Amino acid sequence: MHNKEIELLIPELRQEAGLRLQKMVSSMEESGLDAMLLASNANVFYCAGRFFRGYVYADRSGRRIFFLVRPNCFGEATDVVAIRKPENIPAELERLGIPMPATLGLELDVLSYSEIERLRKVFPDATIGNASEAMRRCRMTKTPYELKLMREDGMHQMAVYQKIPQLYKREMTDVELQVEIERMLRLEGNLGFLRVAGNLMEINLGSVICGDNADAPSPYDFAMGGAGVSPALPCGACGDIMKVGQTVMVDMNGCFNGWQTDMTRVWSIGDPGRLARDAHACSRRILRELEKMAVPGVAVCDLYERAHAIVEEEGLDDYFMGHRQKAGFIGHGVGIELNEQPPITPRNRQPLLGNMTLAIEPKFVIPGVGAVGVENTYVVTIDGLDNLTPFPEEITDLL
């Protein structure tokens, strides 16, 4: 692509971008916004299908303008305008015959305070609303094209997980195994990074958690923590040698095209013991029941409550979603960002919608052994949950 101008939206994405714009218009109407000005990486990518530095302006009439700061290699188009700074936007809108909005949505949950204040001054007569919530609603349900990409992610992720038994060597540390898995992910086409929502969320390409490291409390809102190898990033593998009798939980990233799937599987080094096997079977039982009950209209909290009821029936509550420190959810939305809406918590009464994509992860921590449980990425359909990561779920012995 060097020294050549390229279209901002490649042809196959133009119709898809139109579908997403329709969702944005509906969300603006629901939020009482006349327009939105978006600048975050995830939302720019959602609107354009590629990332650029600049802004996406969309209004309730269905107009959408890409204001580009960098790069400068895009060809001319009626919906692409080159600018040097956001202060140029009002004049360009006037030139295009687009009226100034009375209410303008900015990403108040994502942008810095200084950038928000700067954009307020660019539109001094507009009442500012929160576009972050409006965009979360848009991205919570997926178009057929997005689901196609996520299915491709799942296939690539499963192809790598299939190789894990061949990557393990005796006396290996958890970090060494994770590095080998990361290598396979990159060779499979993984982009080598993942987007997460929230400025207090950080992670590398995922986690390999073995033995008592599964019980290490984490400052991050993850289902499983892990101490990590440095206080600079206290999560995941810690460098311990993996030992006989321990479980090895692999929760590595499935981002191959800008969208993501989230999948966890468990291996063991020898026999992990009956408690670990029973808890793992409980996780699988939870998933089978939720796969049937999770249809459009069911409250998100009902999924959590049913999962917790099964755990109590089997007497495993002490180990559910952590032991020393428990997570308050059993899953989350997933898409461009690893942790999208909705969180599957006991307080979230939001109804499920068709084409929501959910990562559901009922997990357990068994002291002295490690973590067990299964995580799959699903799409909500009228017939229940459709699994995008249908990989074998049994605990497999690496020895």
Second form
2 protein chains.
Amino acid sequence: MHNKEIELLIPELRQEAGLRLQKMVSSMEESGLDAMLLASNANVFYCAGRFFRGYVYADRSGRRIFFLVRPNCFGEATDVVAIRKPENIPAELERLGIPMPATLGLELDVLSYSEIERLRKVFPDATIGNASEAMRRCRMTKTPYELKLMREDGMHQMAVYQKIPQLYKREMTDVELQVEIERMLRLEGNLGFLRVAGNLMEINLGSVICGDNADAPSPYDFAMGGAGVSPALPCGACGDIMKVGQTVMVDMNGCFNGWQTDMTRVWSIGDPGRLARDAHACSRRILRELEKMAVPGVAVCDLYERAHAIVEEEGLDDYFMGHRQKAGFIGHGVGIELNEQPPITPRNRQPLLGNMTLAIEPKFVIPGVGAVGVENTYVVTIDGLDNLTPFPEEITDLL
Amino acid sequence: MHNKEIELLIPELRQEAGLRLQKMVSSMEESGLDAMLLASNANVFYCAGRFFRGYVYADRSGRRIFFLVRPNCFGEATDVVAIRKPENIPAELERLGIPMPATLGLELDVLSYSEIERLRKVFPDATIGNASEAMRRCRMTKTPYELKLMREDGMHQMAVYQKIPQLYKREMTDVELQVEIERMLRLEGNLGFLRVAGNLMEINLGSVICGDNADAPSPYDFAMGGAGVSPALPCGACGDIMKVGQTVMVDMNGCFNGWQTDMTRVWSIGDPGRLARDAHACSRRILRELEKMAVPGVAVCDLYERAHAIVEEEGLDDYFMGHRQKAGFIGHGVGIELNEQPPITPRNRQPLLGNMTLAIEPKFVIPGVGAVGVENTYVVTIDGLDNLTPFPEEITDLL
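Switch over from the form predicted alone to the form predicted together with a further copy of the same chain, please.
The next block holds the full complex; its first chain is the one shown before.
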């Protein structure tokens, strides 16, 4: 365990550190940034392999300094400088012989207005650019080490999903089932915290939705809503007893090591009926087609369009990605944060790149029954999508 | 259940809605703001009694409009206006005959730089002030209805803490005990999400710390650290087996209805030794003194000073609020967010106000043993502190 160290400074991870820094340099070049100063948890974690309170400074020449406010317990590594506050950074850069950047990237989409205003004053002569965007692009494709971690997440998540039939008891509420799944996740090593990008998205360890709750409109941009049990967290399971004829969609947290997989499977209480079974089969058909089609160079929107064409062909459009309220995407990038680039939307013309990791989730809401569909987390390869969550996809009856 | 409604528009809560709005108006007057436009989850929840994607507009004349982006399912209440994007707001205000504000408060400490820049452009002629500050002040004292909800939280949290001795098994790790407590919390109705202010504080459902892990330096501003099990969430339980002679400090999530109580108790595995017992008794002595002393008008820093004086008198300063790394406070406001105003620090000269809710947590780290001390959530009254978490405070042996 390297809890107390900056992971990416330990010798075994030197190559990984180099790869990530190289990607950041490319991203700075594309964005016209001379340097970036990062403070958000997700980006600090990406750059250092652990969280700390402080800043990561990286410039286009490939220099990278960890400015630590707390904890200050990392010894005397050459890349680590203890500071009391961000106002100390320019003097430290000067001491290290690093030139002031003419154009500095700050995390404009993540840090608060007050935080950015403070940092602007620390670099009064710099033109400020958006490091949030540059880092999203950089983190969008994964290194082999990141893929290894995500593959491990998938193994853990599948090990827990395997146990779900044993957790179900008759007359159970959706919340009660979710609580037992949460416990199994935590005992399997799940960190118990779901890292979502954007300060307006709040969720506990995931969502178990059943029956008409699948169609409850949500304030959040999750693919499926659910009313939740409280207006204080209007999302997911609602506390109703799960009934015969309903489906039980499980979309729970896959974060065991800082990265995460995103995976959905459906069980049922008895027979959910023909329409639900057909829509579920349609979701699987979509995944099979996209698995072959999604190679580097294909436009993201083409994935959406192909999925939608299949849905229309099967006459299931009314139920696709929601019934009363529809989500405008069928998937998203996934990594340190649940919702990374790219979103798979009808308008996103960006091309797929090798080693992007995508959660693809063609789902349907069947009124009176619940949600159906499968979600897997994939890596984009030249041979198509490689599935990090290869787990049986059939609807299994819990009774 | 009013999941689908804006709670503060339902007739039974009209008085509560009026009280909160009145406090917001006072806060605007103190801050010199003509109006506020709020979008953060915590403030939208405070104003509406539920979350939605959108904005709350409130002005000094006491007008309040809910501008909803999604979900758009709230019917035709007069205070609710559906919009597609914030750029629609000025035309809607005009339509409603509401004058443009000369000075507009935005949540500068919470919303991202990009979000604030967008909103500034929507109100190009307004001078922008800081609504984060105004809302923190407003939410710092609680209404009777909020206190009722927090009292309910305390009851639920105590009901779960009551069961902790039955959850312990020999050779258990701290994480395993935490997982069983989490399950009990969730079955008791805990929402499974800990709402913390500030985008750099991350935690799962709380912390169970034991032995030397209590002294692991943390990047976060929590009173006690803990290394966590992963550099991806370096906080709390570390996965070690709990051993004879150690203390087990439990500081877990008390959020059952959107508000929360914050409560810490300590158990032990066998006898934790004289120093731990003395320090724990000192924590209880501090609480008893502060309970009497903390009346409206007393400066917050006086609470800190009195606690510190007792600690010095008992010769326990080396262990107070951490050993290797110390926290700079002994408590904090608590409510919708875990860390509200005021922080109880040596420099905070603000006076206590009636109906402030304070979590007070004089804690000690005893090397080799663990953390000791008690945390209660209190309401400030003219008779001193009223305890929302009146639960036995002794260290109980789990063996």
